[in-house]
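Shown here is one chain on its own, the form predicted on its own, set out as structure tokens.
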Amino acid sequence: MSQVIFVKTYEEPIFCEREILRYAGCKKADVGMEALLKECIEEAREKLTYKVCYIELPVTIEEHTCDFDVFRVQSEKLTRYLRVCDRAVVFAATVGVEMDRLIAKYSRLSPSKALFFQALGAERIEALCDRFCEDMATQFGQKALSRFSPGYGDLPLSCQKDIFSVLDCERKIGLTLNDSLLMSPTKSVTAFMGIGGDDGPHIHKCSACDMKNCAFRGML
């Protein structure tokens, strides 16, 4: 299997303004509060830009160890994802620095731009990865397929060293990880995605992770 790392470049994928108002914590917004997101929006679009870099790797799962041949990962939840899959495609996409930069700005000119800002880079990052997740699906053959961030469940937020390493982050997309594991611009996600298996594996984040209490899970 060859070891070559991909990056890919999209156009805007379509706003939701329902799920950036989620991530918002908005239940319902007013009109005042519809007006204030399609500002925001406005004021993005224009800024942002949609990359992802990408590599196929061979997996093997030895009890609660995966092994992509590269590099190992521990996760008794990353290996149940896997378990069925021979490859799995480990990605980093990003947004882009400016999203960073206008909620640095509002956060000093106006905390309700700022939580637009926010939930707009949350919203943004989430749509990137499922259109990158809907191409590897057309390119594999398989229904859409799911993925797996550090983080998400007993997924160690070190294995992140790992995927930056292989990666390349920095030099094809310009993401870096510094040494407290946060990754600039904020706005992006790394992830692992199973290939191979019957259907492929299917399984949403809320499933992996172990936060019962976190708000999102109500308003899904």
Contents of the next structure:
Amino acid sequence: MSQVIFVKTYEEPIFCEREILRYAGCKKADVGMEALLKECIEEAREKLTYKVCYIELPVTIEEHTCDFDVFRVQSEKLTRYLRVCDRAVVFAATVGVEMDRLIAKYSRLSPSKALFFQALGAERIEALCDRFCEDMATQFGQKALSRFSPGYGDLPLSCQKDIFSVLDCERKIGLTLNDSLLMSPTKSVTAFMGIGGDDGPHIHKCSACDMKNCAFRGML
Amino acid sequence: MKFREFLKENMVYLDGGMGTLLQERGLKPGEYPERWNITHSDVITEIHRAYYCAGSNVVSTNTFGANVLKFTEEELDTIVKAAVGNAYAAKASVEEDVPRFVALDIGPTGKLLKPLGDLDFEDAVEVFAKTIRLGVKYGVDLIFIETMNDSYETKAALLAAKENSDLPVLVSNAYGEDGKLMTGATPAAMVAMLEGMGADAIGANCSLGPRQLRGVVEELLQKASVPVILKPNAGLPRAVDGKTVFDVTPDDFALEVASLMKEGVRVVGGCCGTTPAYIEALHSETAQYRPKPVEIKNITVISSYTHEVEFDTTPVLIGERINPTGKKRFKQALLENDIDYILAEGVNQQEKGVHVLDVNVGLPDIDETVMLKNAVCELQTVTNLPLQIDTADVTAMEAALRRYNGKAMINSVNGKQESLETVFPLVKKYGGLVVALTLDENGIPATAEGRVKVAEKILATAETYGISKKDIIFDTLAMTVSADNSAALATLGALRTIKTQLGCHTSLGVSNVSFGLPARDAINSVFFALALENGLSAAIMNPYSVDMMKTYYAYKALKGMDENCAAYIDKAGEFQSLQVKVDGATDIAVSGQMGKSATEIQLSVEAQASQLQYAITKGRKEKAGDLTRELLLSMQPLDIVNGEIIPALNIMGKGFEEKTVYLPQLLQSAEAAKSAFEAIKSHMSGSEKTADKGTFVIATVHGDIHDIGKNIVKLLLENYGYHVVDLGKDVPPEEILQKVVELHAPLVGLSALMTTTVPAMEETIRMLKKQAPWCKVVVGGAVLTQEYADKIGADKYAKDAMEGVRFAEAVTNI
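Taking the form predicted on its own as the starting point, write out the structure of the form predicted in complex with the partner chain.
In what comes next, the whole complex appears, and the chain from above leads the way.
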């Protein structure tokens, strides 16, 4: 097991316009919406970066505790997710601070564009995570890899602190943790990714989540 | 020997990496290396010693992350004391064959500064100051600020160093593969800011290997008038048998760094992955090198958080529109604390092509210090143009300069003793390019010679403050030609002499020349051309004036500053269409209604009215504004609001509730309605106020930095006639309560996105219920539910913005 923190920079993942519209609360887009979306994509794409830092850690499970050697996390849902694994990749991903700048700028000037940038950011960071997961699946010779983030189910946001101190996110990819455990830049994700077992663990994105009133529940 | 003296004449060898060496010796991921100063002081001392032996003149204390965000003040004190002690123990253990120094190492706080993150600028300054004061107390020789990937945080650290010590300060940033900082600054922009603030050396470290940093280093060498630092990684890390290995060997590292030393790099070392072997290889490779003298570049430059603007041969345009003088609508915005209006002025001018924005928010009835500081900070969230801080109030000037992210332009100083004595210290401390007006206690000299004399006096005084000539730009004062026929000649004469004989840059507030004359644009634009020909470097001007912009692009094309006339051709189409629009507007105003029967007029008004409704429902912002302006020629403002805008909003609001209209469409029509309202506001400005249904205080709660939902609610409420007081994001409960009490506001809207910030919402509601029981609280945000809202005592949970509007209507109709 290595203690190396790796940093990867990816090329721009393909845009999924339907997904962006979905995040923007737009089930069907008229011509105007599509034009606005295209405008936002063009304005943002040159400014985005796709960076991930990660470390591979051993994992042992005792009841509802996951022990990653350098820190431990209490969570029934995470232990269930990692139960077939002997290792986990812990990663942090971000599309960078410019996305936040665009959102901040347009929320003062044009909330409809801000909404689209917000949606675009959500789609971008998910696309980056998907890309990274595929990459790791290849690297570890597994079919597919899923991910499990702080805030899913009973995995407390407080474990962000452990993740940040292990990954040195600020220096590696410019990602910081606020006092309220939110991340800046906001379009960022941290997660655990289980390795091992026959084919890695699988979760359905919504089933692990306790947000029963979520507008997107079941839509993924 | 003092470090500053040593730096002047010598190559300086810094040390190499610390983190990787500690990992090899058992430091776990996530463990604080700074604690090893105490628990493993022998290991730390040995590493320092190894670097000194390898040829380092300077070792940095093991205090990269030593700050009060990670440690208590007591522990921080012990850590810094031990760290400095370890470095000096190492120094004492080696022969004194070459000068050796101990630097206090200062790394980033690990937090992003507001507005993008949650650490306030002044708090960041204080975090750095606490560590720096300890370093000074325990006797370091210099301060090394390193690995900073954000210009604003770099400024906070350097400011803290300057305010708490006289020690030399080296400042080094972490540049990405794109050659910029994570938050966007170019090396040239960093040089402008850091040199302005008095850094002793400026450079690049970490993130990349020496080869990938070449472009960054070359730019630094080209721009900097202080020694340049290079302290790269040993390439990129990979894992071999569970250990981190870097892909550049000590010999390759030495060769790469050596080649950049030949180009002028004066301070060298290594960062992640480098060891004493790297420093030794570098040292022996370059031991015979003679240090290349640092050239004084004399570049007149300002910067923002992304880029620099140089004052050279190409004239610089400074947008003058953020200024209340003579603008009723702008004054109203200032009095109402309507920052969004100011921000829109900034963005619009940027779109017109200005390079710098002048910011003047002085008005007798407002607190200029607070307003200017806020305006500067907020403008820097919507535009990356450098700003010119324009105020006669030195307190306001300092507050704005301190918060400004970059090297600002300062407007202004003049030849009066009092002005020189108050403004120059600020220029020296914060850096800046200061506009110097050629007037003094005796007023504005009537002749060119008189103004040049004042300029000479200003230059001489600047020198005594250590402010170089390149950081002063003279304004020879454009006076109204209608009052004095020779006024323009005196201005131009002084301009030419200052440019050619004193060798200084010049700036003019061009529009002043035409006061009192009709068709001012004609006078302004010809005067502008004359001034450019007499050596004007920058103009404070109105970028909405087609004549001025035409002059600018035509001048550049004629003077060989516009290759293939590309910029001119590019702009020509825009000029033509603007001209048509201007002429067209006049037609409507003057002759539009002539020769038509009363019925015809009535019919056309009705058609325009329904056009306005249509434009709003379709979300056509510009069209809605234009149509409203036309309607205002024949209709009462209130009739437009009640007959056209409100019905259009109702159509969309209802559609949204019935799910036939989606959120982005609702927002676009709200923005179109806003532009219609804006046209009405400008029309009525200064006279009566538009309808006001009540005051609505709105905020994203403490700890939460998401504000898009809140902004959506704000936009809709404003359209529905509410006076919305927006307190922003991350707002403490006390601040919300205070505002509600002060305004006796009947309504408060609170937004939270994360479960972790709902307690802050609960606390806010608790305080409001107790001390402002009259006020109704509506809550919203991704994590909230009806259940949650009930639990924390909210009066209403609104699942979307329209529901918030409906609630407000229900409350205010009682």
